[in-house]
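Consider the single chain below, provided in structure tokens and representing the form predicted alone.
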Amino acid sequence: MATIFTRIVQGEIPCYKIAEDDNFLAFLDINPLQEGHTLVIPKKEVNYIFDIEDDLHAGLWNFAKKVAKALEKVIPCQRIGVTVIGLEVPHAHIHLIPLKTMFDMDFKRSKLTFTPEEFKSIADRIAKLV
């Protein structure tokens, strides 16, 4: 059965897209810890990030770097935090989280809520710079 991320890649489930190429997709997390919290995934469904073949793995991180640089320009922050947990969805993914403090990546924190219009505005502003 396809993961939720594969279903997003296939267009079955909508997302707030930041960037896309033949192999990768970046989109806003709909349960964000911070404004601009973005997920970066390989389009190929692989459960565990360290099971991704070497070229695709390197490409994923290069793609994430481009997205992170755009995030930094749009969302006021000190840095872009990076985490790979991979337990909640069995599809490798990288979290890019704009940080104002080191506690902004605590996944036990309450998630932020945005309207669809706010999500779209955030995604559009970042996408213009990727």
Ligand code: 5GP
The other form holds:
Amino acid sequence: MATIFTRIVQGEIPCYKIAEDDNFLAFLDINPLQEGHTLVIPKKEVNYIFDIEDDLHAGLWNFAKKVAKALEKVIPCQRIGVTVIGLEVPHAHIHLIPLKTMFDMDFKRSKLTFTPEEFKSIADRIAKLV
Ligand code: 5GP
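Can you give me the structure for the form predicted in complex with the named molecule, which would complement the form predicted alone we have just seen?
Every chain and every other molecule in the complex is listed next, the one we just looked at coming first.
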């Protein structure tokens, strides 16, 4: 069965899109730890990030870098934190999280909520700079 992220890639499930090209997609995490918490995925469905073939794997990180550079211009932060977990969704993804302190990346913290309009506004502001 297709992962939830493949269904997002195929447009079956909506997302707040930040950037995409032929191989990669970046969109806002629906349960963000911080404003601008973004997921960057390969469109190709691969469960574990270190099983991605080399060129696509390098491309994923280069794409994430471009998104992170836009993110740090839009969301006030010290820098963009990066993590890879993948225990919930079996489709490789990189979390990009704007950080003011290291505790901003603590996944045990309660998640933020935004209205659809707020999510869209955040995504649009970042998307313009990618
Ligand atoms: P992980 O697999 O890295 O542990 O976590 C998966 C992440 O994907 C979580 O932060 C979760 O909030 C996010 N997520 C799960 N389902 C969806 C979804 O349908 N849409 C979006 N935008 N994010 C999702």
